[in-house]
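One chain follows as structure tokens, the form predicted on its own.
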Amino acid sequence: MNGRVSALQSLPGVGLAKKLLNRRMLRLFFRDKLTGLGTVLVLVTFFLAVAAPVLSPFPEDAYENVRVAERLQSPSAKHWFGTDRMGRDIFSRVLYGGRVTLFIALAVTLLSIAIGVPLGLVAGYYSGAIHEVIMRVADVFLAIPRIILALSLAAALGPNVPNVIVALSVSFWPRFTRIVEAETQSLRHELYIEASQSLGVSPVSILFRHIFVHTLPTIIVRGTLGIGFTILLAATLGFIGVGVSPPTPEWGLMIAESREYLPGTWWYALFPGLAIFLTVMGYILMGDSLRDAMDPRLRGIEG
């Protein structure tokens, strides 16, 4: 018994994980100024959502305070980012916004990944009946283009966050799938993973023992990419309309909602814009460093 333990922990999935921040990676992830920059662009724009409640100088003005003397001044000392249609502060607006806007992406992703990795372990690891079904149901909704499918069943379950969670999630879930079902077909038949089916270890244990850590890094990679995407998508939603609804304050919706007032108010569109071209650029920097930190050829070379 003491036999098995041990050749299982020399086995290489086991310590894999904690390998995931080492210096060499490390080294990789900060090479160039644009990974600083996406590491910077993320942790900025999450430090402002936490802090929504603390550093909004107008909190009321998130929801559904109205000020119709206010209404939809330029930016001044007391309202930096200027007011919207109903006198609020843009500004604070756009804070609580990233709350929602970050709470939507990270939900989106996580439940993608709860269900997606699963399916594509399974599916990938097995053969036969199991592995067909998985995948052509992956294959169904690969099939319909992501802003599609999103858009269609949002707008059939209505407009508000949790539906809006459930529209994405349906329309993201396939990709994690796919990936993992691709990377687990290649490891299934690695002398180590045989070792262990050798030693009487369970398929389940196999899978998210040995298997899954070597998955890991192709998931963070892929789930820091789609919260860039997510949070684009989401803002595609509220501003077409089937997304987060009234008086939410979602930076698509704040889009929509300026358009009838451009170009004299260009302050309404401007900053919920930014937030989003800026939190956008730096998930999809960070994934980018990610990827090539986490790409075993490229630590070959650069080690």
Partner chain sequence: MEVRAFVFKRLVLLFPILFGLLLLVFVISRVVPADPAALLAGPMAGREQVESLRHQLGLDRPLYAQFLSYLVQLGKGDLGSSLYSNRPVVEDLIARFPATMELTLVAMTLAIGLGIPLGTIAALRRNSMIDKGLTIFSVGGLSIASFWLGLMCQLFFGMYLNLLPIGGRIVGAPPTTVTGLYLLDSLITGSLGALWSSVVHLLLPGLTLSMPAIATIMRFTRSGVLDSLQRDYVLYERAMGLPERVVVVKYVLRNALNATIAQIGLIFGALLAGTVAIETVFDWPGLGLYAVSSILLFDYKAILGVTLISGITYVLVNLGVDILLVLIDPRGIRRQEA
Second form
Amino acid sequence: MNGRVSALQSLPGVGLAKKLLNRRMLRLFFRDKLTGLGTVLVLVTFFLAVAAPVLSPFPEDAYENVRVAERLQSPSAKHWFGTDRMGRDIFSRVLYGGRVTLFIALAVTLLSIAIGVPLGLVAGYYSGAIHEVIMRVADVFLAIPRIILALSLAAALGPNVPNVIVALSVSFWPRFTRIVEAETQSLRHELYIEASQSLGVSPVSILFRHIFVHTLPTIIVRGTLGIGFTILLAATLGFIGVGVSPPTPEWGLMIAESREYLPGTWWYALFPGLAIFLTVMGYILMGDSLRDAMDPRLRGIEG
Amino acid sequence: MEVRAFVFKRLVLLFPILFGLLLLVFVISRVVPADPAALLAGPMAGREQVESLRHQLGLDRPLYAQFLSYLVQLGKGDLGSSLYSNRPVVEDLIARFPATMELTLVAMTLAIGLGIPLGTIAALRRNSMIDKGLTIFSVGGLSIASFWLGLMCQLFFGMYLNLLPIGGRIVGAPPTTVTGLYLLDSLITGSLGALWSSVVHLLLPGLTLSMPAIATIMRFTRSGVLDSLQRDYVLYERAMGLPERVVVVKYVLRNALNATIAQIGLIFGALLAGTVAIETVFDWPGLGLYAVSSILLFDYKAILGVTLISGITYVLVNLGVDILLVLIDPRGIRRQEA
Amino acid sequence: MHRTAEESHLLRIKDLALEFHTERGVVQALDGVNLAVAKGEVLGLVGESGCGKTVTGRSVLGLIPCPPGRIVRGEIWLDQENLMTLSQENLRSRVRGSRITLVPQDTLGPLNPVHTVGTQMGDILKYKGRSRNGRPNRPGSDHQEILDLLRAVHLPDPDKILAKYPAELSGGQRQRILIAMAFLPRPELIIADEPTTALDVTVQAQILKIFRDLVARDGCSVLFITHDMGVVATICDRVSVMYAGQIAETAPVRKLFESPRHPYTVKLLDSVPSPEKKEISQIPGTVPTLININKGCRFYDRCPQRLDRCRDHKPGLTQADEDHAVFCHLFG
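If the structure you just shared is the form predicted on its own, then what does the corresponding form predicted in complex with the partner chain look like?
Full complex below, order starting with the chain above.
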């Protein structure tokens, strides 16, 4: 688990940062207060998750650890968010929990895009049997509410991180297929596509170079919002007890653990919940503002 | 005529989707797990029991044969028996269905009753402090984990302030069953005590369940109203001096709400999903809690039963909403085909 | 000019100047417009697209959003009342839809798609109908009034029409309904904003006749905005010619056609094609943009008879005749 997550650390490389910081990007991501807030939240929560090992005062508390003497202590100078039932520092666990949650959310979203987008492109481009089959299959997967599908899959596969990722992706990909199919359908009849076809350009090339590029804004918007909603979903699974299992630090799981000790230990439930709130809000604000920036027509598309 | 054709077409399309649903659940139950028999037999079963179950279920037969007998079984209404309660799963589901329905309907009512007016106000006062505040509220409502919100409310109103109950559906005996919805039943039978208790118990779970739905409806209504306000008919109606309240409520909202109503099916699905977490927090004896406890007890048949029933309910509700939309505004047929 | 003349005018626009603040600069949409409509008269306001005639019409109803608009100076008098001193709410309750109504150009947009014609007409009467004898109208008589008006605009089967939705009717039918709606509250003034532009020529003629008959029946005044000189000839008593936010000439219709004074009017009438003319004459050049425009006569650039004075000095009013006013340096 740790080895996989540490790969994230190499992502925000210097070259990438430089490319992103040009003025147009800055104006896009900071153009008004709410947008700016979203951007800041996303960046900060991402940074905190990535830098968790460095920033945590008690990194050894991330997984197994027991400090019986310090069990269930309220917030103090030593333990900013208090301690949990094993005496572990909640602040550190919240930071590490961010790694787990963000990893799951990003993996799910990317996997869903990888499955859903090509299927959507194909369904939109071709009519007839291929189109019908793909769309009906998507409908069936959409008929079962995401969480219930995740529940039954988790029951079938067993609760651990890879299975959670699979379960959540299985219910997410159809949404991408739907929106990509709709866009592809409308683009298919554009004149320049027909021109390319008559010139003999291969369908794969058309799909990829022309159509896909046009669907990117929609995908990015839906994906950003999707990260937010997936975080909520993963936390809910953790809360119910079907997500990752202890001692993995996961926000939903921590909240579930706290239930036993309420009402006394308010900090136990409060801080992981606030972490969820702030992280998800960042993605939703960002998704909203990207949607407004890229295409006001997309106003109707929601979680 | 067009309406009838549309309804017929949608009813016909129902079957492939239901079939797909059954197939999906079948795949989850038989194909996905490593050892379906062990799963279905439960953690308590010995090896012999597992083997005999394997043979009984015909798990050594080819898949299509299994699927056929599975369909036959379902046709008879047999979803197997719950490992935990030892009752047929169907009975469990029927018993718990009304509780979830009541909670979902209350949440839906709150979502519409609060979401639409708030969204309209936000649109009419665009970019004002009220609008900005409402926008933050709606984004916040979407971002908050509803189970956490429920827990915090439970903590604050229930445990600290002792104002509201922290769980359960009612204190004392439930009203005589007519519909299974305590609110309705207590109204019908005239038991005010039960009515009061039901209301008080519905408050926190209903509100926390509806929070994301309120937020979603608010956002949709706001954008729908903003869009309608730009239309020519608003200019004309104002030029002809119609009172603003008439313009907004009678002329603008009717147009704007089309988009919102179209979302009701989706919102219903989201609410249904939300009951899983909320029922867990508030100990609400519905399908959501059933699903969760089934998982924790490895009661596999029960989980499959819940999956199936939620999928079917969702599909039927969506169908109902689509048909209703078309009945209200026949122009919707063209829109839905597109 | 004289008290009696002013009193006999229902609508009087005095020196109205209006500008719009846009990203590209300040658009001087109206520059001292003077206009008057007498009681019972049909005044045509004619000019090319973009000359400001619609803006003028909207200003009377107080419908120009400010910002980005800004009224620099001027007064708009309806009978004895200066409309510009009224609040939006007063304008709404006392003027719009009751004393002044509107016939819009587009036929589909203004009618709400989810309500029947009957509902929309009924609402106009319900909220804006002025009672006669000071008593509110009885419900039955309302319905009858609507039916009568629909018959007056030559719509057969008015009962059936009332039950229909706007999208189910043709453009011509919708325009008749809009005209009916404008006459329904028995207004003092009707502002018709190019109501026949979107219609076929044959339908146009019918609509104009209907309009003329209704005006004759009710005796109301009309500000008829159009770009079509033929329409002016058909329906108007007097006409004001407008160019780039300035009034060029005002005269009774006959006089304007027979002896136009302002060079623009001359060119405008010239460019109307007719069988006798061998070529199509045009006015060289294009309508100027209204940002940073010259302070004098705005026709300066294209005027074949311009004087040096014309560029920076705005022409004043000259009475070529007692009822014929020109705004041009050539005449005063």
